[in-house]
Structure formats: C-alpha cells, structure tokens
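First, one chain by itself in structure tokens, the form predicted alone.
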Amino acid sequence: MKLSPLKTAGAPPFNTRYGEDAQARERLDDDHLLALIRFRDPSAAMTDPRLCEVALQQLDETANAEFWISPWPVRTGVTHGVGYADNGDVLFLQLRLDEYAGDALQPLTAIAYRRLFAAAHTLGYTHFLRIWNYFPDINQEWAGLERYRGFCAGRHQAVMAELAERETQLPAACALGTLPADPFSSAGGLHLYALAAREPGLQIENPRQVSAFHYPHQYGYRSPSFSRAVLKAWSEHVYHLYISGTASIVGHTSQHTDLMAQLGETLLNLETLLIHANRSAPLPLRLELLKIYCRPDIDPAPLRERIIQAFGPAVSMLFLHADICRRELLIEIEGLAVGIAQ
C-alpha cells in the first residue's frame, strides 16, 4: 500500500535538528520555534509551552537540545491543562503531572492521555503521530505491579476509549525511565509530550516483531498501545517517518545480554523498519536523527562508531542516560527519517 500525500505542494510544517543548549534563550525569542526539548532537571513551572525540559542527562559532550523549527509563526497557549504550540498544520503538546502516591501512576496516565486527547480535539488536531512518555522508577514494583506495566494499563484504558480503529491508528511512542529515580522530586512525576496533525499518518509495523498491541500477557495484563512507526505525508514532496523506541527484541522476546549484541539487533530492527516503510512511501526515506537511550555507565563512543557503520556519518545522534522499559535491555533507539523530493 502506497501512502497518498495530503497536499500537492509545500514545505514540511516543521524541521527538527539537534543543537547546543546555549542557543535556547535566543530561540525562545523566535516566534518560529515550535518546540525546544532540553535534557536537564526541569524548572518548577512551565513558563513557555514550547519549552520542554526532560529529566534525562546526556552521555556525551555533543548536542544536548532538540529544536523544532516552523517555517511560519506559531501560536501558543494552555488548554485542558496541556501546554501547546501550533502553526496551523502541526501541533506540539506537553503535560507534566506530579505523582500524589506510589500507586498513582496507572490512573495518572489515563488522566494525562485523556487531557492530551481533549486538548488536541479542542484545537482541531485529531490524529496523534508520536508521543513521548517519561517517568521515574520505570522498572520498580509497587504493590506487586511493575510501574511500566501500570503505565501501560493507564495508557491502554485511555486509548481504548479514544480510538475507534485501535489497531491501525496507534501513534509511534517510547516510554523511558527518568534519572534520578525519585517520583516526588522536582524531576519526578509523569511527563508527556506529543506531535499531532489534522490528518492521519500511516501506521508501520516491523515484520521481525510482534505488534506491541498483541504482546502476550506475560508482559502485562494490558498491552503497550503504540505502533513501531508512523509515516506522515506532509505533501507530495515531503514525508516523515516517526520511529518509536526500538530495542533488541525479535518477535516479542528480548535478545542478548551483551550491549554490542543488543545494539546490533536494534540496528537490524531499525533497518528492517525503514525498508518496510519505504514500500509505502513514493520517496526514499533516509534517517536524519537518532536518539539513543542507554542505561548509566555506558561509553557512547563504540556505540556511535557502530551506528555510523550502519547508517553513515550524516545521521545526527543524541545519547541520553535512561532506564529502559525492560530490565534486561541496555539500549533503546528512536529516530526520524525524512523523504524529500529533489
């Protein structure tokens, strides 16, 4: 199946790049800034809906911020307790909720997703392309339930109530454990940010993996509700592929205990997903950005070298400390691939 473009012409509604955090102040004065994602301890209050501070530490000394730049001015505001920025074609949203109790993550997640959906609908953006999820102590258990599984149950509840075509309209996503792992610190709580559009993208699955929506019950009594990637036609000239957090999983089973072996399997999954997505895109899709989440005390240098061998030196990379959603996994990679007519 080939994805039809939504428009006959035009530039992408935003471009994404990694850069230095020192550029943040200058960029926040620019009304073409759609979002600025910084990786640091978040401020106590959200003073600008475009400024998204994620409680993760970077692993190396290169880029440490992510800039979403619009070709035209954006508007900002808050609705349903959700901060947003939009330019008429694309919507950025973010929401942070404090955990009021150790067992509150499941209902809190359902509340957060309902707010996201309500905000997007109010603003006229009914199709989520990508959602990022961060919260502390992701692998810890509370009252016998792993926090990640509690999060999945809350998300599943909200998605089942929102999406009529639940298996074909799932956004791309990731869920990572923030550091330091203290849900009641200023860096704690549940933090979501998302990308939504007025028209849908195309859900892409990886033929090497079982759809996360169909994981067996050994991974939790409610399945993770996300797609492996979403392909979005912004025009007949521009396509984006939003790639979910990808790890060393084949079928539904984690593979390998060695870091580099896990990396190799993860890169093969990314390559397979990219090949599969290219069958639905009339333009060749090429990886532009990768965000690599690693457990602490991992040297990024050999990882960077191996990724360059796989995808070439033109791919921009950002390495971050994070806990992965399965205890045995050491690394997870998400990405953005772009197809642009020459």
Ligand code: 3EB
Contents of the next structure:
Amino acid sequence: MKLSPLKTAGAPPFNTRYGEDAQARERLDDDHLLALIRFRDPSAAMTDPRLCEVALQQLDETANAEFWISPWPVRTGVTHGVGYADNGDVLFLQLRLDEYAGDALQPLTAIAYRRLFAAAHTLGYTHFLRIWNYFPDINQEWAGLERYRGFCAGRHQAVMAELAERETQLPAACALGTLPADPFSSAGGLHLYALAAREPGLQIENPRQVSAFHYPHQYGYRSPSFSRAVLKAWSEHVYHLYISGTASIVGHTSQHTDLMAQLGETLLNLETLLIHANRSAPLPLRLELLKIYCRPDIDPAPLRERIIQAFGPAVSMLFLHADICRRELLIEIEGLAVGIAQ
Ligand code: 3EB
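How about the form predicted together with the ligand, since we already have the form predicted alone?
What follows is the entire complex, opening with the chain shown before.
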C-alpha cells in the first residue's frame, strides 16, 4: 500500500481517546484505526496487529478501551515477530512473549527489546517515543531478585546497545504488573507495546525527581531506562507530551503510606512535569488523558474526585487495577498532554 497522506496542517498523525470496549470489534473494520488497547485477558493468538489486549482489570464500566485513530489509512503487518501498524508518520508496535520460567525475565526482556528495535529499524521509524511494559508478578522474587529488577536489567542491556545518546534519547514508559483474571489462561508473559516516529522527540525530566536512569543501586543493579516524558512536535502546530507512569516519588524515595497522600504527591509530580515541559513547548500543553493504575481493592471514586480537583473535569480518565513496580507504591498515573495552535 502506498502511504501518501493528505496532511492537514494543525492535525496530529493520530489521536488517542478512551471509549467503550463494546465498540471495539467493529472498530477493527476501520482502516483508520492505528491501535486498539483493550484491558482483558488476551486471546491465545494475535488476530490483528493493532489489537492489543492487556491482562489488567478495569474499574470503569464506560471508558475502558483506548483507541488510536489515524486521519488517513494505516498499513499493518508483522516483522521480526512484532505486530505493527503505521501511517507514514507514526508507528505502533506490539510484542507478546510467553514466559516459561520466572527467573528468565531478564533475558526475555532483552530479546523483546532487541526485536522491537529491529522491527522499528526495518520499518524506518528509529525513534521510540513511548513504551508500555506489562508482565505478571512484578514484585515477586526469583532467586533473590525481584522480577521488576530483572526486567530493568534486561531492558538496560538492550537499550545500551541500541542508543548512542544514552541519557537524552530515552522513551517515556511505564511498567506494571498484570493481573490475569484466569491465571491458567494465555494471559501471562511479557507484553510490550510502543509508539515510534521517524524523527526524535525531546526528553523531559522532572525537577522534583531524580531521573530514573540515575536511581541509586538500592532499587536494582541496573537503573530503569526511561524518561519522565517525551515532547513530540508533530508539526509546528501540533505537540504531544507523552507522560510516563508517575508515582509518589520525590528525589528517588517513595513518599507516604496512605493512598490519598500518595495520590496528592503524584499529582504534584504531574503538575510540576507539565509546567516544566511547557517551558520547552511553544504552545500551551493541555492535559487530555490520564490512565490511573492502582493496586487491587482500591475504590476509584475518591481518586477521581481528587484528580478532577487538580486538573478539572475535561480530562478523560481510565482506571485499572495493577501491581506497581515498588511494593510500597499504591498508585501510578500516566498521561497525554496536547498542544495545538488555534
Ligand atoms: C518511578 O517513577 C515509578 O520502569 O518503565 C514509572 C514509569 C515507574 C516507568 C519503568 C517505572 C517505569 O520509578 C515506577
């Protein structure tokens, strides 16, 4: 297929929104659909490279799937075992690898990342803007090593081999522990999805937080390879800010044991990051989407209320139950902010 987009000035190469999962299947018939993220135990085989099923339990009846929509038709395929969809400007990639042993997560992660990078190179999108990382039992220890730390070591290995500029080209990210409804289903394993572009974005760090790639070794012998956010200029008129999973961490230390206190600190981190990113963006960045991951058994209602207090009622929210990568953390929030010239 020839990709010759009729580009509209002032329009991004894709829009993201939360919507009803009930509409999900029929949306796959639309060749403008770049990606569809659903939150449910994944089916055994990948049926469409754009359909990404993540084994997290949703808390909300209405907004419970994420749609990435392209203004023009997309192409789909599989390369290096990585499913993809692209529209000439933006590439969606996903990869799920089965896990046969809990202590093999580190080499599995390195392999997964190498395959993601190889696929993106083959397709001509060499700049990763955002990567989502999901796998079960994130806080469980195997042979004395917490699985999250094993994951970080595998990612570190692959990222160091890939990136020339190791501290200024890191994608935004999140890493969450999945919670399959059926533990004997095919829902286990490492599941990555990502967003890549032909030209780089701008890495943004949070002045309230030590950069994750500089965390001291008490959090793992290889630090987490991600940036706090990536600011992408899709044109002079359109900016996206991909905000990494953000938690109640100041400096490099987790703060508060109380849920609402952790939420308050997290919101302060997000506000600070937005103000900081706005200094690099020629247009004001408005927060549009938030995805809130909280530990099982947490009630979303008071969280929603507090978030509306902070960011107003216009922000769309999607709540998921997940395990967070530090045992003491109860909540983590990622987001998308957009700047568009009027
Ligand atoms: C933190 O700030 C909380 O390992 O990819 C947030 C975002 C976190 C991404 C990752 C981890 C990751 O360290 C945890």
